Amino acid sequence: MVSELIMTVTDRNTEEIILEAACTIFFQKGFAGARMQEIADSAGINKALLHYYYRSKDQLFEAVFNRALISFLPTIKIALEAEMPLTQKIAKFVENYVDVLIANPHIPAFVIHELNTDPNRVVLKLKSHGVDPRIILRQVDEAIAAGEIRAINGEHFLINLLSLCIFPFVARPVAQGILQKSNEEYTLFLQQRKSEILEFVMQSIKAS
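How would this chain look by itself, in the form predicted on its own?
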């Protein structure tokens, strides 16, 4: 019993080390540029052991990809489905989404890289996790009808909201260089973005 427990813990630790190494390599180089030997070297194991846990690069990438999406998809889903007024939902979405991206800064660039390579992979994953933008689009239409916000195009509003949240992470090397900020200063800047985005969005949709 004890030996089985030790084996389980060891397997879990080794698999976690592999996933951490694979995340780093895949985030840096994408699926096409990553090599299993490089991932094994980064994890400090031999290639045979890597293949014991993950038989192919496709299988390992799938694990990394799922991990990346799962780290922020629940935030999107919860924000979309929350029973609250639209303005509160927007505030919750912005705060939670930006916090997740600060904690996982490589995810946006990684997902966008894979969107350019295999867009169906991302779309299917979003659908499989129940992310349905029609929920907030309907709420936007209801808020317009009730006179709570001005008449806007819900689809453009949703893309604008996502863009405002994601862009500072995707363009971090350029933005950080232009603004001449250290890593600590840029992280603070990203925290400040939450209130800036919210103020900008609310001003853009408020009823006249």
Contents of the next structure:
There are 2 protein chains.
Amino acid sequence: MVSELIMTVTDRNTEEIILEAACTIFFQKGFAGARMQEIADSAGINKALLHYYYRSKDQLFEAVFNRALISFLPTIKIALEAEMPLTQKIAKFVENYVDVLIANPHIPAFVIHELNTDPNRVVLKLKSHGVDPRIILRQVDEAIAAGEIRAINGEHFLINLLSLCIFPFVARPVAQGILQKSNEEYTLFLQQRKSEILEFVMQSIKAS
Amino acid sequence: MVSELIMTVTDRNTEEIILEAACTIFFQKGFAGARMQEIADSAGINKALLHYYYRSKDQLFEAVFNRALISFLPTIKIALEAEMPLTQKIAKFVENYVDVLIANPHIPAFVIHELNTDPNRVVLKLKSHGVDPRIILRQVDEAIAAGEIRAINGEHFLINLLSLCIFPFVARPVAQGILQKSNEEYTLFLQQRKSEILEFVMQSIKAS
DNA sequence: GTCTATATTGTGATAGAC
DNA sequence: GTCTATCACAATATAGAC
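Alongside the form predicted on its own that was just displayed, please also present the structure of the form predicted in complex with a further copy of the same chain.
Okay, now the whole complex, with that chain kicking things off.
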């Protein structure tokens, strides 16, 4: 029984090591560009073990994709559903979300690319995780009615907010090239965006 | 000589048909996900002909990537370098750029993904096409100095502008899912963005 | 559980007839 | 220029020893 326990622990570790290596490779190269050999090398183990634990490339990818979503959805969910005034909620969302993006800079481009190439691969797991955008849309309308902010279109505003937060990460090579920044300079630039986005957004919605 | 002329014309047509089919497939699936067989099928010809005209998958991809850049850079260049006041230039840029995006909705995600996976593949052809972002950055600073707009960070402003224009195309599946829109509804939504972005941006920079 | 060796299929590329 | 047939290799997946 002791040996069973030890083996189980060992299993978990290897399984986790593989998954992390798979994340690194899949996030960077996507499903089609990733190679099982490369993942095995990155995990410091053998190709056959990948199949032992995850059966096929498809199933390994599925696990990676799930982890990618799980890294982000809770943050979004918490920020969107919190009980606070709209402007405060926006501030909290931008701050938390950009922090998560800095911690996981490759995930957005990965998810977006996989959804673009094969929209059927993951049949919108957003809903299954219970993120409901209507909450924030309703709150925007309420804030307009209460005169807290000027009249805007809630849907466009929501997409604007997401665009400002996510795009600089998704299009990092392009943006970095345009601004002619080094890696360090661009990382700093991303840090600054939390306050810059907030100022930009607040200015654009404040009641006149 | 007549036959030579005719053959030349025929060549050009086949070459062009292949390139267009290759664009369709590469834009959607990326370099790693695209299959030469699929491109041949899409072009209604044979796999061998692809190699006859473009030698290798790499070279065919190169041609596709070039076409993708050429579709966009002139519009950006013209808009950025035009001789007009900043606010007017911004308006023109948003309008023209979103129109080009609507006409070529898959290109941004394609370019971004390829630059993300292999930053070396195309060694920043932006510069080779002569797009210089410093023009607009300088103009922003001048407008601030002249009191036309409130004090903002030019670099963040430029990235904000690009984010608002491009992101809804790059992340279409995600955004469409969040807003729960049909294809027709989302296409309409993209059309509306021209005025929405402008209003949003102008409000955020206008002198107080 | 982990490895080596191998089977099997997929895919880019070429040869050669027409 | 265009096709069919085929090569050569890459990549996923499995078999079987330890």
